[in-house]
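Just one chain follows, in the form predicted alone, and it is written as structure tokens.
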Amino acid sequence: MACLVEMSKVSKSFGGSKAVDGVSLRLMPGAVHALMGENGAGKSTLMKILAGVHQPDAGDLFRDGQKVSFETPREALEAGISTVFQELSLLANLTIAENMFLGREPVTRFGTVDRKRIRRETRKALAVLGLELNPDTLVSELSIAERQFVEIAHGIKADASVFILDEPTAALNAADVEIMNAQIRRLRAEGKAVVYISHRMDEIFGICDTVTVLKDGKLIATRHLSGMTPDSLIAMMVGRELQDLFPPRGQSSSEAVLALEDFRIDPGSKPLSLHVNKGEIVALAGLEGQGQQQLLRSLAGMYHLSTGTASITGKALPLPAPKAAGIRQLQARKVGFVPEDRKEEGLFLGLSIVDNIAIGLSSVHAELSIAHDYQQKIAETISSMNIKASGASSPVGALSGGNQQKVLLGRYLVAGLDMLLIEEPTRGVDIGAKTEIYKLLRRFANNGGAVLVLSRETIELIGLCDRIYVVHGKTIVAELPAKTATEHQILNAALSA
């Protein structure tokens, strides 16, 4: 069978740095092709050279046979290739309309915009991934799950025959990544080739065919997944096994560090109790959608519609949190909340990593108190997290998302902090810097921290945690020791309940 695709010894560098070094793929049609590797392995470079956004140093581009060479991303979309960058290329004071057409809008015989063939188009390939969204909304309106949809839509308008997902289900709820699946398998099933960047494993196992593993820019195999498991996999990506990702769990004492009693995340749900004490790392798992989320921020003020007793080493927080002030309050308390949206409700992307660091420690003070010089402090934070950039003063929108995950833990752990409050700490986070993560979450607690965290990946809270509370129609299920509990008990509890 003729391939869609070969990239053949493909180079890039920039700078001094080479980002691909010598690099090949082919994609076959009616095939799903995972592309893993650690943040920086070269998995978007080579990407990005296939979609036109970079050109290569050397190697050769060939599609259906032919050579190839694209200068821009649309040459590469009127070539037949799509791609859906975990950075969404949505503009978002445009329509979806506007957006499905922006730069080849069809005119009408008296050179206007034809506006109402782009609506009715439009339409049409939303209908096709069973979308009714109106043409004529916003995409600043759209909800993240709704965009990359759109994205996907606007790749389906363009014909192509060649996707490339980056990250596609790392902002979805499990609905929504269920619908993601079924159109990737339709995409194949017209005999499509779809190219899948992901860090988790039973997406990787449940919908690709095969895989590729990039290490350093090189490639180190491309293998049927049909013959590895998630340990071979991760042991061919970074050389170690699944079990080895998690540092050992510490010792917790009985001090309670936060305390909820007849809590209720709303007035209309069941009562709750649940302790985390010094030296714990606890969990909120669960089905999708249950109240996991709720739970953690009105603690925070960001959900105000909870009611009950809640306390932070035996000092009562108001219940409920206030909106305006509800983080404020928290940080006065020594507890910091690290929300799962990194880019839009965490980090300062245009500013270095310096800034973003140092946020954490003058947020501890009072607004008028006198400015402290943080260099030394920071620059010992960057270090011991092992933060990979440029320089301190490297804006923190130019670092890989596991970068980026460490800058904004790092703003928490150097401001000296008893407790966190964490929403998916992983998330879009590669196997390497997931383990650097828990390595770092682990020493926190280690040294008399408490954390409460919640996450989709079932096994990342069975690794990282001490105990686990199964959370279902906004109330406490069930509570499990991490140490001996597995999948099938936490899906067992969400479910029976």
Second form
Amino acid sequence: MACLVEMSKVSKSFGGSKAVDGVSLRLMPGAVHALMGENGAGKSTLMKILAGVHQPDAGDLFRDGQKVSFETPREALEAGISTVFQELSLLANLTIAENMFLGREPVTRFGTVDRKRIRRETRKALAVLGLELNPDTLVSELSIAERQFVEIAHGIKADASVFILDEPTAALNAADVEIMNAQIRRLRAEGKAVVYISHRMDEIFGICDTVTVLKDGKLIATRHLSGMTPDSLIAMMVGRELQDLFPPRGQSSSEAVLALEDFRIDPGSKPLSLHVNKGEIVALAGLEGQGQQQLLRSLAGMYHLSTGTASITGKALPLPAPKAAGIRQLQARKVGFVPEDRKEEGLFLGLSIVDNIAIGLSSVHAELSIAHDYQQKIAETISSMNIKASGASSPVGALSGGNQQKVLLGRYLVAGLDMLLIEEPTRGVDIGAKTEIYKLLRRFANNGGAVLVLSRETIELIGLCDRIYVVHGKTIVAELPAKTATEHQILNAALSA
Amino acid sequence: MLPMLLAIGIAVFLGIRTDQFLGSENIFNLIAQAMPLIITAIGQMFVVLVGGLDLSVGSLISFTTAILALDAPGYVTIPAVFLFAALIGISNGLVITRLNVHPIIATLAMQYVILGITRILRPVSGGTVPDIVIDSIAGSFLGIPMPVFWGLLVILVAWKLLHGSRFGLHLFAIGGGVANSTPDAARNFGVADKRNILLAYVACSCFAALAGVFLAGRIVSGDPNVGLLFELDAITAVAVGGTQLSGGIGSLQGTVIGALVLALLSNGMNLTNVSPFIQTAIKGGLLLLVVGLQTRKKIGL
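Can you now output the form predicted together with its partner chain? The one shown was the form predicted alone.
Everything in the complex follows now, all chains and molecules, and the chain you saw is the first one.
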């Protein structure tokens, strides 16, 4: 059978890192093709190339055997490739019908948009999916599930034969998942090709025919699902070499620095409890977007739906933490929060290294107190952290990613804190800097500090930490000692929850 | 809905409080008074819909009256006015979409450029405008004063552009994307966003020029200060009319009603002898209040 779409040896880099590296993929009519891989394996990037959002650096796309290239999502849609992304792309201030026809509205002979026709055709496309929505409803009034169905209807109306669904069920409740799966089966029965990205094993085995596994942007294999088990699929997704990057683990005491009891990330999620002891590095592991970040951010007052009790060295931390003063409240209890995005949320890129570190020392003092000269202390920090720069006064924006990350970390290490909450300690950082950051964090712990860290890289958490909490579905589903934990175990704990 | 009630409320209040208000002379006078603001506000709405702003409309109105009062025949000056307006709109649009200058800064700069040129052309008010302009405003047709027809025509043209064409729908789409921090959304649907934003600024300038022609007909001369602070009145009218300043949400009838509310307010304050200085302060307060009550305040682009 001829394939509808073929991607041949496609590569794409962002900055220095290869997100997709020579991946080939063939989509057959009447088949649901699962795309699997760990966080950051390149699934979404690969699909965005197919959808015309990104352009590949190398490799070719073939549509029905013809070589094609898509500059925009519109061109991809016109070639019959329809995409439902996690982040929805409909315009909420327009009606369903207007969204369906935006960019190529039919006009009457007076030059006005032919609203009768777009209403009629929208109703027809929605009816194909068995939906009875009024085409004049504003998209902002639809539920997330309905918006996704509208996007699928958009593809049906454009006569697409390839549908890309990027975690369509992540935000849906059980009943909507059933409807979604029925729609996917219908598309398959009509001879369309469906690409299905999901982390839910039961869905993968329930509706998919073939699976392609990616790891670190590379193709591992494409298999028929009939010959696979969840276990063998997970085994394909993991199995990286444990590199000798990590410092030896230390001695942790039993004195708790942070303790959460009866803590709910959302009012509707299951309660969890968690503790981090002095001298300990503890990880929040799991698949992306399962609530790890909300958990950490709710302590810093950046996420507001959490309830429960939290205490830091025995003293209660009021929840939800106030939005404006959450960070200061943590600071007063000698806890630092290191945000994920160092460029947007962490560093002052235009200011010098000195200023960026000094703010960690100054911020504990009153607003109008005299600013001390921390030159000496900062110079020591820069040399002890091995920050490579032309000088202490050079702007942070000019440093490499690894050195920027070290400056960010240095701000919190120099402030004499008891605990650090860290998101993605080594995002976009090269191997050498990673090792140094691991050593710095371990040294902080060995000196009596406590660290709670989350990362997309499970391997990093296993190597760096003492204990691992596996987070899935906005609660903790397992606790493992890092010494004996494997990626397989963690993925299994997350997926079988 | 709320601005509509507000307008009716003010009208009823004035009808009871003052004798002159309900006289047909005052009503027609009110329409003529409100017309430049209605026209300018409708134009302003085009750029607000895409998440922009145009502060240069006030200067452009003064500039238009100055051109019309030049010693030249009407068949030269009237087309020239709209040609200049289109050029100003294109230049605003290019600076905003191609050079990525924030619309407030881009149009503020343009406001000063036009103001300077206007003062060179006509340092103080004076000159005469072509008879055809004066007649088209002062006269009446079938017993109905001309400004009523101006109003109908302008609303018809604006309705066609905003709610009866692909252009209008695309403006809503672009603004919706901007307001939701997904400025690429409309482009991903195949909408030519930069070109449409530019055309919105051209439309805004052309409506302002039309308001300038109307004003020139009313004051029968050129005046470098006649458009002073008009941009703020126009923005206030748009905001009162329920258009979201971050873009994407708004309606023509809302803007017309918003402009009427403002005109009624001035008319009423004039009838009740409120000092013009206090009137300005009240309008500023109204703008702050209306925008403060909007849920999304971010100005786009």
